[in-house]
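So this first bit is one chain, no partners, the form predicted alone, shown in structure tokens.
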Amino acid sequence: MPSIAFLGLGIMGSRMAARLLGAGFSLRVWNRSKGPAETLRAQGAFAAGTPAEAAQGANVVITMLGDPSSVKDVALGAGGVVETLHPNQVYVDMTTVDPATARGIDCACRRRGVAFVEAPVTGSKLAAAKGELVLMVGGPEEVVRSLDPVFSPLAKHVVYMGDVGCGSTMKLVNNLAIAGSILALFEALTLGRRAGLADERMIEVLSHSALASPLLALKARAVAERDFEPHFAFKHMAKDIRLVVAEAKGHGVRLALAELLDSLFAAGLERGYEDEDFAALIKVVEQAAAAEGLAVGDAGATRNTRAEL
């Protein structure tokens, strides 16, 4: 089996790397903070001290980092990944980045004769731990197909999107749809609470309606229980929505919902929600509703006191 270097061991990356290790791959890992790499070292991985050291000797190099700037630093910075690669290696970036960043890394790899593939993912930390992610892949199709054994332990579905840039565009499309759906759900729950409806009854109805989905089940439950342990961090969804807005502007497209989401996520970051799950957006919605005299606090709802006819 090919050896793999996995760089970036956050909420998602640590679980994805563990899946590859469990599938029998020889694994080289790197992370800025040492703890996650040491955990995998104890399970049999080689913990490298630098990105370049991790990449050396690996057949496939994967990065799963926080944002475009961190990918550029690790991939293109001095002592970074790209300058250590040779034509027999494949570089796969699974970070959510803007298409321009993906294409820039692809160009740098091409100059060294190295194949580059983008493969951003959708799915929570639970999906990462179970190998049930969905990958949106861009790059040379023959190289993508050769990566099937690597992607198999990570994903339940791999969609080939086309050239580099198409995968990252699809990831932005995906996350805009998710965030927009969640905003609608949270506003609906806020209204229902104010009108005196119980969380359990609202969730029961929605879960048996056309809206039923794993996303609804997970995020509605998080709101009802006020449990914002991160499955997908608020700061990362905020970053993705910023990328959506910038990409839309680059195409001359006005997206009103994306701009609203951007402002709401920015408000949440200002209030310190960055390391909570993005379901903490409910708190921003509630606070905005409270400013109009419509919302309730974290403890629950109060019944509408208007006279009944």
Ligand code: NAP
Second form
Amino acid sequence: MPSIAFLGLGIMGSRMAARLLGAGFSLRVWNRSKGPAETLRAQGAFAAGTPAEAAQGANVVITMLGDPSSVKDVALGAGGVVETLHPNQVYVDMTTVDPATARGIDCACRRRGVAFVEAPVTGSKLAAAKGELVLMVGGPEEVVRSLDPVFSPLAKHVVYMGDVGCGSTMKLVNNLAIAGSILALFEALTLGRRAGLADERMIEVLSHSALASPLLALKARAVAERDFEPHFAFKHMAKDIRLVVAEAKGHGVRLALAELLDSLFAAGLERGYEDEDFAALIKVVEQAAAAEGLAVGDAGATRNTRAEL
Ligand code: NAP
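To complete the pair, please output the form predicted together with this ligand; the form predicted alone was given just before.
Okay, now the whole complex, with that chain kicking things off.
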């Protein structure tokens, strides 16, 4: 079995690393804060003191970090992973970043003769724990195919998107669709509640309608129970929508829903929801609906949310 270095053991990374360990890979792990690496060390992984030490001798190096700047810090910064890699190693970044960041890492890897693959994921912490993620992969196709044994314990479906950058672009497309759907759901629930409908009844109808989906099941339930323990942190969806808006601007595309989402997530960050699940967006929607002079579903008014809250 090839050996794998796994860097970044947050909600997703800790579960993905545990899947790789369970599949029999020799695993070297690193995390900025110490706790998560200790848990995996107790299960048989080697816990490294630095990213470079983790990467040393591993056939495949995987990062699953927070955002573009954390990937740049760990991969490209002084003492970063890339400057330690050799041409017989493959570097895979699974963090959600923008395509330009992915291409920048690809360039740095090429200068060292190292193959780079981007493989952002969809599916949340339950899917990560069960190895049921969906991967959107960009990079040289033969290298991607060689990673089948590594991806197989992590994912139920792997889609090859094309060159580096295509996977990250697809991930932003995916999350815009998810965040937009959630906003529609939350506005609908807010209207129903204001009109006196019970959460349970609304969820029952929606779950048997054409809207039925894992997203609806998970997030409508979280909202009904006011349980915002993070599966997918608010700050990460806020980051993804920020990246969507920037990407759209770069392509000369005006996306009204993405801009509205961006302002609502910014309002939520200002209110301190960053480490809650992104289902906490319901609180921003409710606050907007309750604000003086705002009507539920009044998109023009909601667009002013950030200024008015
Ligand atoms: P998370 O729980 O916040 O974990 C982030 C990880 O990155 C932690 O290990 C953190 O280390 C590390 N990190 C952050 N900044 C760092 C820095 N500057 N230097 C070194 N390490 C740093 O996030 P997650 O939920 O696992 O998500 C990871 C990525 O996958 C994100 O890009 C997210 O958007 C994406 N994603 C998440 C989900 C989901 O449902 N959760 C689904 C699909 C994609 P510490 O432990 O020291 O803070």
